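Consider the single chain below, provided in structure tokens and representing the form predicted alone.
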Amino acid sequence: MSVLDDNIAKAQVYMAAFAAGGVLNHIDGASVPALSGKTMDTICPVDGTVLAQVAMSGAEDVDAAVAAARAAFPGWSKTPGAERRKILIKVAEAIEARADEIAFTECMDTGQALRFMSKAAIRGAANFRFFADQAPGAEDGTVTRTPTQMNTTSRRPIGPVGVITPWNTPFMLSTWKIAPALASGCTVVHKPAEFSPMTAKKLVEIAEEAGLPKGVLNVVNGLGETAGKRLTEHPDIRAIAFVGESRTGSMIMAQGAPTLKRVHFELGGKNPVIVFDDADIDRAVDAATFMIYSLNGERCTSSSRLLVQDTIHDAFTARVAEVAKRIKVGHPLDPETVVGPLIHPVHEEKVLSYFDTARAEGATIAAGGGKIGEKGCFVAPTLFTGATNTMKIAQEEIFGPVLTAIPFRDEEEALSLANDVDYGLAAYLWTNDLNRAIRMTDHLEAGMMWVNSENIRHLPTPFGGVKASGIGRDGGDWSFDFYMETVNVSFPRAIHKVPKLGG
């Protein structure tokens, strides 16, 4: 037997439970169906087939979940930080002893490769190591003095939170934002992804054998236009976090508005990365193909556009093509597969789209540029040249294995098309020349930009983009900001005197 053949055996034995009892709403510490009865199909895109019948929310059963994380929050946010902090490192240390059968699910759920999931299960149990060792100090803030009076601020947890998580590595993003609100002393409902649901129900039920209390952590499967909506509109909810496209950010920042609620977003991207001729060129054309070809090119952070120095363009992007063109497509399970199948046929329609807009706009596709094969939802690293920065390639998130590369003659070129994008979540520049790096993120219009580096996340540093790429940062105690209210408490230190009236 194959590795292959071993790892699918393995995933048919996570998967079996799913089959036979779907993917359930887990509400208030139970696992539930939808009150309508009602269900849809999460589809494996290797070959179509149906993964699990999936329980499909309606407003009602939101209300439910609503209702048990507010029952939940007068308990779960008078427990002591310290407290919090031992739940959650169990929950740490269960998601790490079961990181393999996450990592198998959730490569059959979306498509994306072994060698990337196993990592992602593991920065899972990472996210809330990291946010329970700050849940002890999470209240803590500052005392300032005048002569008169003494003033301590401090943070209290906000209440019962939304949190609507992507399709795209699914587990990885859902701990993201639920460990901090967790850590922070919040109760949760959880909207994952209809695409993508089924790891959401393994970390509920991990927390929950962790110690986790019931009704703290609740999750709601559905579309976004009901039980997404219901969440967003509903009065109890005080916050809601999403990562998503930009689009529905919009939209549920509107649904959320009536009710004064607090967002977070974290949204699309149409990332830059930026050589000048000067660079070390085996590394930007290691790090650039990483960025967009890695993962399925299917994440926020993605390199989707390649700015490239003319005076090196020519043979950089063959180097690219090249790569493009030995990186391995195959099945998500496949201990060498690079690039799997995309999520869903809807999205892999979406993506060969942008093939034929690309050839319409005058573009040359020096690599991929197809499907792979008649079943599933396998497309070939694509690289576009010949490219403008006024072409749809170049400006909207394809959020595939494509690249678009263009190039600059100087820093001011390449800053006018690096910002010239309704974007600006991340941006990745390659020179050796000091002086210019600082030049030129001193005026990049990204959230964040790392210089000579692909996207290496460092946990205490802020993530989050500026323009149409979201509001608010996550990491560190940024997010602590986001799921926590800020509270000023003034005491008198000496008699002062108080203006007097009508006397």
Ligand code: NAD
The other form holds:
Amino acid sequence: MSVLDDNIAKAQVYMAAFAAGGVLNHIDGASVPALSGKTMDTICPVDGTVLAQVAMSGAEDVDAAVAAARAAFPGWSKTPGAERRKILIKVAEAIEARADEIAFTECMDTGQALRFMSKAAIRGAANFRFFADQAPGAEDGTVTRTPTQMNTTSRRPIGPVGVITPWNTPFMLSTWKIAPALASGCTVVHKPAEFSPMTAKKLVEIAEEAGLPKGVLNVVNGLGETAGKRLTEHPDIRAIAFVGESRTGSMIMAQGAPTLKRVHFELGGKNPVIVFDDADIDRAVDAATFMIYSLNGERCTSSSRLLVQDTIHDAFTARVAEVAKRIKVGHPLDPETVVGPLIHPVHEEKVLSYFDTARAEGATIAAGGGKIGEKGCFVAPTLFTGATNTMKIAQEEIFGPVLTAIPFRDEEEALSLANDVDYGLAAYLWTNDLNRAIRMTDHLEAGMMWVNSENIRHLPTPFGGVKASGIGRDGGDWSFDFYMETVNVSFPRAIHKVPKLGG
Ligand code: NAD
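Next block, the form predicted in complex with nicotinamide-adenine-dinucleotide (NAD), ref. the form predicted alone:
Shown next: the complete complex, the earlier chain at its head.
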């Protein structure tokens, strides 16, 4: 038996549990179908087989989940931070203990390769640990004194919150939101993406087995325009943490406006990797290819635009094309696989459509540019050259293993190309000139920049985008600021003179 066969057999065991019962909602500690009884399929993008039936919820299911979150809020928000920390650390330990199950499930449901997904559960556990450790001090603030007053600030959990997540690395991404929300003392209703519902259900089960009280975390499956929409409109939901497309973010902002929802948005990107001719070229080739071809290119921080100095453009892009052609595309559970199938035929069609767009726009397809095989959503790692910044392939988020290369002359042109997009999530810069790195990073329009490095996440640092890439920051204390309200109480330091009016 090959390792792949062995892994598929293992995955089938994990899938069987879902196939039998379906992917149900999880409300107030119980697994329940949608009240209407409606279901939808979740498919495996390897071959299109239906993995399970998923509850297709309506407004009434969301209302039930919100009622549970509301009922659980007084108890959870008053649980001492040290106690919340203990429970959340247990959740982290339970995630680690079931890392294989989570990784295999995620591979089957999303098509992401095991070599990356095996770390997703571990990173999810790390998120729980990191935010758990801050729970005991989350309410702390500052004391400021004037000659007459003493001001004390502190924070309180905002209330029940909605978390709406996309289908790329769904487990890890949801823990980024759910862990700090729970650590803050909020209760949560999570609406996972319809293409990848399986690990959200696992997370809530794991969390409750580890001691999270029922009703503190609830999961409602369903479509964005029905279940998601209701969650954003619900008057008892105080805030929405959303990760997904920029245009969905706009819709959520409008939907939440009548109830004055606080929103936190992590949206799309069209992130440049900028390579100057003084850079360490070998490392830059590795980093540029890693950041677009890992995780199927279905990654918000992917380096989807390659801006290369004209002096090295042809040699550099030739090397990238070589790497793209050598990358192993295959079954996500094959340990050798780098690029697995894209999430769903609908998304595959979108990615494939950009190959026609590139041809029509006059770009050159230097590698890839097509579907692989008849069955499943397999797309070849692709490089477009001969592109200009005004082309759709340079402006729109393709969200697949597809890279668009554009040459530049000097710093000024590199900056202008890099910034001339709607998005502003991440930017990667390769140069060995320190002064140039400082000049460039001073003017790049991106929430996160990495110099001579691929994306390496450090949880105490802020994660988020500018322009159409988002509102708000995750990580460090920024997460707590979103899930908590800061209040100030002022006391007199002495009997001071109160102004007398009217007499
Ligand atoms: P999407 O916006 O289509 O869907 C995301 C979620 O929103 C899903 O759960 C969906 O059901 C829900 N939704 C859709 N319409 C809704 C509505 N009207 N009201 C409420 N909820 C609604 O995004 P996707 O295609 O699932 O994910 C890919 C996108 O996510 C890409 O643009 C990617 O860049 C982005 N993303 C961003 C980050 C980041 O940190 N910036 C991270 C990962 C993914």
